[in-house]
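Below sits a lone chain in structure tokens, taken as the form predicted alone.
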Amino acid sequence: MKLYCLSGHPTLPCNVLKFKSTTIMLDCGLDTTAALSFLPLPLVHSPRLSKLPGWVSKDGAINLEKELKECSGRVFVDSQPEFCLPEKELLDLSTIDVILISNYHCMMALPYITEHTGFTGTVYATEPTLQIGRLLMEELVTFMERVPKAHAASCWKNKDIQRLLPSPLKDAADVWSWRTCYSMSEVNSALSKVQLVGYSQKVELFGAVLVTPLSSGYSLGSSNWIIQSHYEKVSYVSGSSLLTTHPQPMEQGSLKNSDVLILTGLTQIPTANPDGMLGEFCSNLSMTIRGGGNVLVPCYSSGVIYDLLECLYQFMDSANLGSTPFYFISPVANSSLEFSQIFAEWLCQNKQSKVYLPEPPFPHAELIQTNKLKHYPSIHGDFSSEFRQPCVVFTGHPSLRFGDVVHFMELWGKSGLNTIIFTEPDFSYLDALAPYQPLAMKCVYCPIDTRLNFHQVSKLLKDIQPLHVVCPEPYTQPPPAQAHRSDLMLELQPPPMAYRRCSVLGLPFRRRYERIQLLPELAKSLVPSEIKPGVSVATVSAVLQSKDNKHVLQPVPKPAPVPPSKKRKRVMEEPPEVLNPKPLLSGAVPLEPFLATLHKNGIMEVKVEETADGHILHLQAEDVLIQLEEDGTHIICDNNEPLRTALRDLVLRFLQKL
């Protein structure tokens, strides 16, 4: 059993498990942090960004003015933003049988895998994961296609040039695996390969293994996966939460008794408490609005935004924000808000019960009805005529490199009254802000990550007790910035097996058993013999048929009678000749009674020597050796067949024949 690790990002995993003749990809996360190396894509022409000087090395030897621009004291790539793909060279991706998706953030690289590697398998995901994943992909494609760039930059990726560039470009890893965004036709083709599954639904793969999704409690439709055969069990835990938010709670019981547990997607901000961050978010927002400023919240179009809107709904009246408009701007804003209301069976019990009242499970429906929350596909069109300030704007992309957020950064960045609040933990907020410096607007970092922290995961592992744990390398050591914090890492016995991008792990357990079915007519012919209390054994002669990883023992076919004929016929292929099996022997030869039997039969001179495995009997007059061992008896006798046969018969008196 092997695990191939194609992504080095702990919360955007992509691993391939080879298990019992099946090849299973676990998630295909897309690392969008690579986009931070690129200049923002403004929706409206930006004089500032269009007049940036090109970069030339100090000695003038390297001139990349067309590819690299200097902005706010840093160097950025001036082309369409690119993303870091999972590793494609480690194994042949066309051999992958299935892809299991754990949540909508971990499927963003799917079109690169299904459309460009010869993949012919099936993708399994829950319905909310598919539908919200489709929205996030559609949003990404729209952001890119709205602001096309004329040229692509690739010269800077040359190894000899890259190492001479200023940081952070010179430290960027795996730059040759960076790619521009896919197209909408590739998204549709990739998602047509998805087969929907429900929680606890067992899916059989080629008769070899069963895969089952379980609720992970992190987002709508998010799953952990159980991959099991008759005798082995692997659990894949990715992006799970024990907090009470909008999704169904995490199912823990089914993860017990795992041989191997693959653990990814823990919180990226282990020191931040999500409840505390929500409180800070609300207080900073109200302070800015009271001061007459605007609030910008760069966020994804699904997920934490539902909780933010719910929190604001409860907070607005007490903070006298009742008249402040909230704008949600995204190409998929409308669909995202509607989907969250219709996936009732994937929500927590409290929200499910509202559906039967009937009430919408999320309060943003009421905010929309009362015109407190308005949503628009972009800043163009209706938004520009209805927009009024001070206001709160939720929009993407959290990297601040593309999407409507770029326009608001240019519009509001110069005023100290305004505030930008970062709630998504995927990007370093300082790197995200770098091309907009110097900024007058206030910046607040309130990352909200509800995934498991190290304390919760240690408690979970104590409860479910897997034999072996496999996890990304960063989880086995404290964060570099807090090297003294041993509580921010996994400390387990035995220590977890760590992986990094491009590593191949041999998982530490061997398959020892296989299940075989006996046909009833064959079972009827068996004659069990009891060899010790409670243990019976029977010999069997049968034909083993293996098909679709299922093994069946069938009776040996009887040869068909050959009709008498004078004509010479072609020689028929004969069925295998069935020989009567030799009897199997069980038991042990006891030393003292065996010596007594030899004396009775006239063999007096016997020298006994004790060995590590048993005894050696030297019959001196006859010059014969008898080795009595736990699992066998050997009679060594030269040129005296009658004596050897007589001694064999004496040994057989003490053994049981089957």
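Numbering follows the first chain given and starts at 1. Bear in mind that the values here come from a model prediction, so they are computed numbers and not experimental data. Take the two forms, find the largest set of C-alpha atoms that superpose within 1.5 Å, and that set is the rigid core. What changes on going to the form predicted together with its partner chain:
- Relative to the superposed core, residue 617 shifts its CA atom by 2 Å or more between these two forms.
- Comparing the forms between these two forms on their rigid core, the Cα displacement of residue 647 reaches 2 Å or more.
- Fitting the two forms on the rigid core leaves the C-alpha of residue 626 displaced by at least 2 angstroms between these two forms.
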The other form holds:
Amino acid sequence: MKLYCLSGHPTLPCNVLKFKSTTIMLDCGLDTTAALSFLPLPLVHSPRLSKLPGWVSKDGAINLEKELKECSGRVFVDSQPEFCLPEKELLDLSTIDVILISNYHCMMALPYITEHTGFTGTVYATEPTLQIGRLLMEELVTFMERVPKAHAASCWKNKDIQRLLPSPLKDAADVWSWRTCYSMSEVNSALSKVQLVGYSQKVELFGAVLVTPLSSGYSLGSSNWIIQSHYEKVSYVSGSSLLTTHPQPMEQGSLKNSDVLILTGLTQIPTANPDGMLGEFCSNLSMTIRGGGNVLVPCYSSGVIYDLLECLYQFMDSANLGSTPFYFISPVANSSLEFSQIFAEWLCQNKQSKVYLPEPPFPHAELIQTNKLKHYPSIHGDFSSEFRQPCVVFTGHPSLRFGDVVHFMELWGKSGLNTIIFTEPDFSYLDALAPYQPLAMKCVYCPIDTRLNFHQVSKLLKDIQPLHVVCPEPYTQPPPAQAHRSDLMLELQPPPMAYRRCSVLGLPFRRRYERIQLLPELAKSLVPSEIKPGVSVATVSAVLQSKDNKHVLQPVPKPAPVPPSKKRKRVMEEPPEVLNPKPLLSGAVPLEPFLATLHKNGIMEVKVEETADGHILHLQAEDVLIQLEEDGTHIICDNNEPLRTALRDLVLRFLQKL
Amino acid sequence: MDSDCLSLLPAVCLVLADPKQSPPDDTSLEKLLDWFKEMHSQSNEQVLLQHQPCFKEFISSVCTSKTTDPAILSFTLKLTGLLACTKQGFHLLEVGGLLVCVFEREAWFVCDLWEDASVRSGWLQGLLNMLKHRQALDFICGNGLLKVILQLQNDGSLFVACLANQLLVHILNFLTSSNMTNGSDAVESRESSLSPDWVSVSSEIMNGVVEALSSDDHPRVLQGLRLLSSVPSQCGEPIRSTLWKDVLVPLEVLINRGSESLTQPLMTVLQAAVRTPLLGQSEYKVEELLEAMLGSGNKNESFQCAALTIKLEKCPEGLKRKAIDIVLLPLQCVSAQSQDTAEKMNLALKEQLSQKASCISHLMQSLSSLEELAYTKYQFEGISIHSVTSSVVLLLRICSGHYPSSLIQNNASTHLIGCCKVQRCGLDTLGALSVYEENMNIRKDIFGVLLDYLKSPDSHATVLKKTYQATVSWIAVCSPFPDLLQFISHDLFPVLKKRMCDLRWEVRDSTLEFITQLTVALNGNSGFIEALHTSGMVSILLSSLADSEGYVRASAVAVVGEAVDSFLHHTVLVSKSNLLEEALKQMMTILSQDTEGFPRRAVVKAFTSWLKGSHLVTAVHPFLSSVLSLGCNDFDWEVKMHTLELAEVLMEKTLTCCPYAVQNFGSSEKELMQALSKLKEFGLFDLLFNSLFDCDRPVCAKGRWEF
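Cool, the form predicted alone is there; where's the form predicted together with its partner chain?
Every chain and every other molecule in the complex is listed next, the one we just looked at coming first.
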């Protein structure tokens, strides 16, 4: 059993598990942090961004004026943003049988994997994962396609040039594997390969393994997976949460008794408590609005935004900010808000029960009804005429490199009254803000990551007790910025197996058993004999049929009666010759009685030597050795076949025959 | 009424003695006893028993009945004790042999009743009630009841055991009281020696205590210690010193054995002894025993003992110093920054600190002891207060997860990150440490950690409250330093602005309270007042007046009141702002429309405080009649009370020609008439007349008083 690690990112995993005869990809997360190296894509012409000077090395030897621009003291690539794909060279992706998706954030690389690689398998995901994942992909494609770039920059990736570039471009890894965004047709094609599953549904893969999604409590439809055969169990935990937010709570019981637990997707900000951050978010928002400023929240169009809106729904009235409008701007804003209301069965109990009242599970429906929350596909169109300040704008993309957020950064960045509040933990906010410097607007970093923290995961692992844990390397040491915080790492016994991008791990357990079915007619013919109390054995002569990874023992077909004709039969059609099997022996040869028997049979000079496994009897006159061991008896007797046979018969007297 | 009740007494006794009737519940029996007690104390001593023969009949019938209920028997025992507490009563009951019949359990017709704890408890209570004169003690000793009492000290029922202990202490105390010494030489005899008649009684009890302390039976030892801890405070000489001498050996054995579960009771005994002259006399070894309790500071109980020792009122200085050394060890160990310091810590302590529960408990003991010492401004010797304060600061940093990497790694930090208990206690201690001037040069560190707590999104509301309290203490003592204003306006105000918008109303409330305290503490500081009014704080304060939570609105009213007051000291600022108008407008809205009482009370209080000052008198005058009328008609009685207080201040201010004021005695009648007509214009008389007929008694009383 092997694990191929195609991504080193702890929360955007992409691993391939080879288990029995199946090849299973676990998630295919897309690392979008590469986009931070690129210039923002402004939705409206930005004189500032269009007049940036090109980059030329100090000695003038390298001139990449068209590809790289200097902005706010840093160098950015002036091209369509690119993303870092999972490793494609580590194994042949066409051999992947299935892809298991755990949540909509971990499927964004799907089109890169399923298209143009020869992939012919199936993707398994829950319905909300598929639908919201589709929205996120659609949004990403729209963001990119709305602002096309004529030229793609690639010269800077040349190794000899890249090493001469200023940081952080110089240090960017695997730049040749970076790709621009996929197209909508690729998204549609990739998603057509998805087969929907429900929580606890058992899906059989080629008869070899069963895979089961379990609720992970992180987002709508998010799941952990159990991959098991009859005798082995692997659990895949990715992006789970124990907090009470909108999704169904995490199912923990079924993760017990795993041989291996692959643990990914812990919180990216272990020191930030989501409740505290939510408080910070609200107080900063309220302070800005009271001061007459606007609040910009760069966020994904699904996920934490539902909780933020719910929290603000309660907070705004109590903070006397009831009349402040919220705007949610995204090409998929409408669908996202509506989808969240229809996936009732995937929500927490509290929200599920609202549906029966009937009431919409999320209060943003009321915000929309009362015109407090308005959503628009883009800043163009109705928004520009209805826009009223001060306001709160939720829009993407959190990297601040593309999407409508770029426009708001240009618009509001110059005023100290406004505030940008970062709630998504995926990007360093300082890097995200780099091309907008100098910035007068206030910046607040309130990353809300509801995924498991180290304290919760230690408790969880104590409960479910897996034999081995496999996790990304960063989880095995404290965060680099807080090297003394030993509480911010996994300390387990045995220590977890750590992986990084391109690791291939041999998982530390050997398969020992395989289940074989015995047909009833064959079972009837067995004659068990008891070898010790409670244990009976019988010999079986049968034909083993292996089909679809299932093994069946069938009775041996009887030889066909000899046909009356004297026609010669074709050799191929002859049934296999069935020989009477040699009897199987069981039991042990007791030393003293055996010596007595030897004595009775005239063998007098026996030297007994005790060994670690039993005894060695040296028949000195005959120069024969008899090794009596727990699981075997050997008679070493050269060139005296009658004696060997005689001795064998003496040994056999003490053993049971089956 | 009592005579009516007394006439019913025979019937009541009959009902109570009737075994066919189900007994009333304990509460009514207790109430009946209370009434008897009251009757007994009011009436001439023998009246009750003499005029109510039904009592004797009742007692006799209960004792001779074969079907007495335990509750009735217990009641009877207590009642008999009560009736026999006077010599006459005792005599009347003894004559007929009734007393023996009641307290000699062999005389009872139903012996099984003794098994009932309520009966045993009643028996002891009866004796306790009775033991007010020498005859009662004669009765107890003469009938061998003392043995039973000693046995009951180890009773399975805690109540019974406790009562037995109480009775034994009472007997010991009684032996040295004036009741036993008859007459004027009482004091002398008490001081010198015990009458030989009673030596055997006291030695029987004392032997019982010594036996209990030497016993292997833990509950018995505990009871012995409990009795012993009551003796020094309740009994006089020579009982106190004799008993102490007797128990010294077993006590030493117990202390040296070092059982953790006995630490607290042993310390209680020693605490009791410390408060008596036993402490000063070397033969009684009180100090030695305390020192033995402290041990070398490596046992779990040493820390508890040290913490208790520090609390002792008359603790010898040497002992106190040793206790301080011990109690501070956990704090120093957790915040050790050098390997040297860490190595000095003993292994046992390290082990204890690696376990969460003991780590937190030891640190809490360290911190609260330090806080206690700081309150008395204790002058440490051999320990630098500077380093102790730095340790507290470091501990607070550990608790918030922001500690320096130079800290020696130990498991303790893992237990402490986010631990609210230690955070709260640490902040209290840090606040208390502000009394030491030596700490002024580390104020930057201190304000730094306080600011971190105020900023941290994870700070619990109660932790924030404690942080505010500590900050106020430090700001108050640091007010002469010029860098304080810089800290307040650049660091503190931005955090406070955010906290005033906090999601939790408790935090918003405590933030506003803090700003009020800050404004009061720095009222004379013009720089502060200018910073308060130019930093944009005021607009947030004003918007807090419309908070959704009533308590927050009330605190906002208080802080706006203070801000307005401070603001008017600065004429430069006044011309630039419309704060007063805005505040008055919003406050009047609150008083007339707010649905909750707290904010309305706060508004009236703000007006009272403004009126008491000199700056605002003319500015608030136009609003006074509305305030008085709204306050007078408020549904909340406390608003009315505060309005009457406002009226009182108004009268003081207006009636400068009050005829009752001696200094103004010569003022003209005309001036008085003008003042009165002014008060009438304010509607003050309407308020006072209305309050006279108010349905709430305190309002009426206050109104009457003001008239």
